[in-house]
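One chain is shown next in structure tokens, namely the form predicted alone.
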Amino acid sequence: MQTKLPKALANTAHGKKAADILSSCVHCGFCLATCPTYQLTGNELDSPRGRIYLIKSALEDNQFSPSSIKHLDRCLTCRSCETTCPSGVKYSELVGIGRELIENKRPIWQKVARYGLRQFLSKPALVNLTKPFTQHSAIQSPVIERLATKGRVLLLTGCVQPTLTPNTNHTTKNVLTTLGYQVEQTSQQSCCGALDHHTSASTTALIKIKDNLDKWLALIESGLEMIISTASGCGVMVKDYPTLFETDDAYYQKAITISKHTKDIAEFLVEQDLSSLPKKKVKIAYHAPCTLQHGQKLPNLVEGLLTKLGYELTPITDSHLCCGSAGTYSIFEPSTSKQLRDNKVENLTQSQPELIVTSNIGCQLHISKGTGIPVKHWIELLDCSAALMEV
């Protein structure tokens, strides 16, 4: 795709990156077949190819109407199009540039709403006040204490996961301890930066990201073996840290190091001897989060691991499509989000599973609102507590 960016923009880092991404798109339209929002609306402006044209127009002519903002906001950034694209278009990076470009063009009420949500979710003291009303998965087993024989790992606890689904972090720590690892945890205040980054608060995001890079690099230099994420949304954000810095930035190499030392919990466990962990014979449906299968490029990883552990997995129609959660998407685009959730729940439950499991807290909470079947993080299957399967 040919571009004619204004010279003032073309010479900037964002302009050069945008031009490179735009030029890699060959208009083939393969992305339309796998885009969740295009499947719902049939409007090409709600497809990756259509949004690429909108961003191109905004970059070249500074033309971006309220309607254009609407179509760009409808994008889930699920990255299914990136999995499908034969040209390797880095669509998610281009959308980030486009969203940052339009942020100042938003109506004031949108700016206030987005700012307010960022402030609320980034303050654990406020989030924790909601615990009596919002907690989904309480801790269900005692803490396992065992002498570490293998090494140290850092568990990313997340901003809201300790409040809403604390059993995920608790079980993960027990599993890793059982396998012989010493587990350290980030504080609830240590946000990965995804919330700010995906709502175009890039300056705030970079402050948090640089702080993480400095702290985590020091731990790695002191012998930390791995950084482990149980929320695939946080995991893909950390793995993508290098894309946020220019190669001559001092933080670029730090980001490369941290990215290489970060793994999803399934990615880490697949290399371990899991014979000491409990197993249950139960029929489950697994929802693969977009951030794991498309963002981190780890399709079929959890499914293979669970099958190896002896679980019966039901087949899922359109398993590549988003459930509609997508971080704050379900809050700002509730109608589209609900449609996608209802479609996903129908596909997940068609084989009547006893349990639905996933790899991301956002998907877990979102899907649970659309079904009476229990929805858990898959790591909770390895919890020793018999209470896990009680419904």
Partner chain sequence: MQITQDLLQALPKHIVIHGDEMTRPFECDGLSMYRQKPLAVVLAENIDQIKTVIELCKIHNTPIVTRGAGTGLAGGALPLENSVVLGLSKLNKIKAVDPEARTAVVEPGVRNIAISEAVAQHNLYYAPDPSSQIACTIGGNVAENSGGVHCLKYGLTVHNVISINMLTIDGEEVTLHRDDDGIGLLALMNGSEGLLGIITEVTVKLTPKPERVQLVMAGFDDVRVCADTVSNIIKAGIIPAGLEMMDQFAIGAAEDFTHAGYPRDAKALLLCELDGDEQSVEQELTKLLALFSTASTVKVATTEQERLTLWQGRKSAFPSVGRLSPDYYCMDGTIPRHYLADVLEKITHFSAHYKLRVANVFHAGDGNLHPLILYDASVDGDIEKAEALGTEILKLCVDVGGSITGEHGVGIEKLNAMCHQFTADELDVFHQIKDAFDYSGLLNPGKAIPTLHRCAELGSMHVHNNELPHPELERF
Second form
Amino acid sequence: MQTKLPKALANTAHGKKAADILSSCVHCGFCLATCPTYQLTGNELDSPRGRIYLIKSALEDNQFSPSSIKHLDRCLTCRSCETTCPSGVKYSELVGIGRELIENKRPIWQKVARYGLRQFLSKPALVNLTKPFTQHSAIQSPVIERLATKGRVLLLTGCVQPTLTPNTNHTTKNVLTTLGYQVEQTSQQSCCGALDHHTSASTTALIKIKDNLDKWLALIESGLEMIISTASGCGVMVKDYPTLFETDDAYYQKAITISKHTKDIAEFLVEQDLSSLPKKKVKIAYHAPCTLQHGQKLPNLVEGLLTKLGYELTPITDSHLCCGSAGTYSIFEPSTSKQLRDNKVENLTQSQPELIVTSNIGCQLHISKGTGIPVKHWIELLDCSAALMEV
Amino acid sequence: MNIEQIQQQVLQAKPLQIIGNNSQLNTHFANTLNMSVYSGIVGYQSEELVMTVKAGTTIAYIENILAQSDQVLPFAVENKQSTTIGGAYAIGSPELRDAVLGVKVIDGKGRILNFGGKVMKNVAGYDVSRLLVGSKGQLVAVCEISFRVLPKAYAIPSSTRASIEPSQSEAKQQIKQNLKNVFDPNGIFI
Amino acid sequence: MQITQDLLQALPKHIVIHGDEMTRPFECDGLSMYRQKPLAVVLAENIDQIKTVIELCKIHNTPIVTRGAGTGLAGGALPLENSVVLGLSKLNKIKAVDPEARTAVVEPGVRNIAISEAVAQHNLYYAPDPSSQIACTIGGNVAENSGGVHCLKYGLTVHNVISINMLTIDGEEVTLHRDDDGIGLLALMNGSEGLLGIITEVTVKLTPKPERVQLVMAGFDDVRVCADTVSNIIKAGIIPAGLEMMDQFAIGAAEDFTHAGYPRDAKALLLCELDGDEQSVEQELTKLLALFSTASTVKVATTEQERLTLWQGRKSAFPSVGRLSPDYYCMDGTIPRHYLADVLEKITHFSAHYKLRVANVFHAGDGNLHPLILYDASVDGDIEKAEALGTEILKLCVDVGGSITGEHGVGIEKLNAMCHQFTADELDVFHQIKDAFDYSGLLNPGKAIPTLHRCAELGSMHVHNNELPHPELERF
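To complete the pair, please output the form predicted in complex with the partner chain; the form predicted alone was given just before.
Next comes the full complex, this chain leading.
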């Protein structure tokens, strides 16, 4: 698509990136079909192509009012459109640029609300206080301890996961230990930066991210084999670190190294001999998080792994669509979020599964609010210590 | 007879009834335009699955030519020996309309006009060649017709059925009347 | 503007989009080369709201441009100056499916593929499948008489629509049925590009899924051999469900996106799909493989996944080519099949002459070419060169007995080319047909049919039969 950015902008790194992305879009409209919000509203302005156009207009003419902000905020950043786009448009990067642009123009009350939420969620001390009301599930098995026979791995524990769904990290550790790995963990303080990034606080995000990069790089230099994420939302953020730096920034190369050394737990396990892990006969519905299938571009990965392990997976209509959680989206856009969740729950429960599993804490908590069927992280199925106890 | 001679007849005409081999319509009028003398294959290449013929060509003749290349018409027509392709076009059927690709016609003002073409896909201009199927000789004099043909193996089971009018409305009648005025403003073709 | 105020007053606020900033994303459709902001966009939620739009637009003498998903490639849904865009994307309900009669009744904003998905449980599907089928709407398909890769065997939209309900410019509801006695008004509405009426409901024909679908891919070292194979397949009495050809450039682009396993070093590639009952497919497959003896690679899809991946490469080919060039211009000419090789050779010459790359991805079985002219709009003179090259290609199509558009429609894009294909008298009839439906001239005026004045200025009025451009080409 032809784009004419004003000279002052066109010469900045931001401008060049935006112009590149805009010119790769041919305006074919394929993305409309798989965009969850367009499916709900039927309005071009709530579609990826419409939002690209709004951002383009904003960059070209600096025309950007609260009306545009509304439509941009409605975007879940699920990146389903990226999976559909045959032209390879880097939509999420463009939206990132667009979001920075709108931040200044946001009404003051929105800024305050966003600041407050960000501060709260990224402060473990505060989050932990809410534990009695918010904890979704507790640890359900003893810790396995075993001498490591393979390498060292770093588990990204996440900022809210240890409080709300501690069993996910716990099981992951047990599984990795069983397989012979020595598991180290990030502290609850070291957030991946996604929260700030997605609420348009990129400066705050970058401070955290640079800190992570330095710490983790030191670990890799001392022989760490892999960084493992159990929340696909965090995983995609870390994998996308390189997009946050200019190529001449010293942190760009560091980001590439870390990105290459980061895997989702499923990506890591699929290469392992899993014959020692337990298999249970339960009928499950798997919800593929957008951050895994569209963000990390790993469709069908977990489905394949679970099928291989002997689980019966029910077929899911519209499995490419977002559940409506989308980070802080469920807080800022409650009605769209709920509508998407209701649709998702209906599709997930169509074949009466005994259990719903997923790969991201956000989806897990969001979906469980809409159904009586238990919702877990799929890794919890592989709890080796529980299996040992059963025997 | 050539097309210019037909054109002359139209230009000089008082009200005129178009007839083929007289197999379908009753003629009540002295002035008739006999299209059966305008016959023959204009173009046919079996690998194109397209045939272009003059309106007076009989269905039997066409089928005979097609059979030599193991091909058939994708629509059914009764009284094949006497019915001309122009007559079948004027009476019309959904299957015949589906098969039509293009026509050369003379309108009520005596203008020679081409619509559609000789290719399978063509969306340039309104689809006049399919519109005029079933026009009963009352809008234009159809001179040449291009239509799709099929390999024998793909022959569609033949059926002729009476046309119905599932819904009528004043607005629809008005549109039909307006279209009559487009093609034959002076009411030549009756 | 008063019309916007009146629309806001008469309709729910959330369906009326107005103001520069919000209407801008509607300024173009799938052809982004042409842009024009409308006064307002109305996303109608029911037929009464459409009637209100018609009524108000008539009062204010404001043109109405109907829009589905805005995926059209000819600018059919390009807004006109001071027009109202009537978006039907919210009318997306499948109202009824009758598996016995094999029909589905749908609203105009239903996506093409959504019909097939909804009836899959009955082992049925909706046959026409334009490349944009995941996004494009059935209303838009009827307006453009859309084709697709499977219309060689199963026909265009016009062959698969049983009836439509439409609103006239007077807001009257009219039903047009395939079985109507007399002239073919339904056929006329197919491909009428929003100039004659507003489609509010479509009843489509559903096709039983074939017992077996077999896709075969063949790569060739020589374009001419590949093109001749196309004719030979038809000559052998086979009508494939789809028969698609791609040149080397397009093969590379599609392969980059889909990794479908296309042979990158082949000069041309055919995708040939056979379908039907087990026995007939097996027989045709044997014949086909014999015809492919001149190919350098042959791949018979063995799984459904493999078949879909091979098709995905083809269906994404246009936008994939978009990765290789800042802009591209997609042509849509049709030619009699036996001219394929000659015409492709000519296009290569044109491409060298204008120094613009051309990728070819097309429905070979229908003789429907889609040359993609690659250019860079930011380079001075490139747009003009691309248009000149495109015009040469379309003229060539007409000259060998074909058409300037096989399935994309004329829209705004091919108005000049229409002057080459039709005489002044024929264009006059087209204009009168519009008047017969829309005396006010408010339904998408100026699209699809060029004014006689425009053609006269262009000086490229229809070439008469006695003149024969390109005498070197063999004819009937």
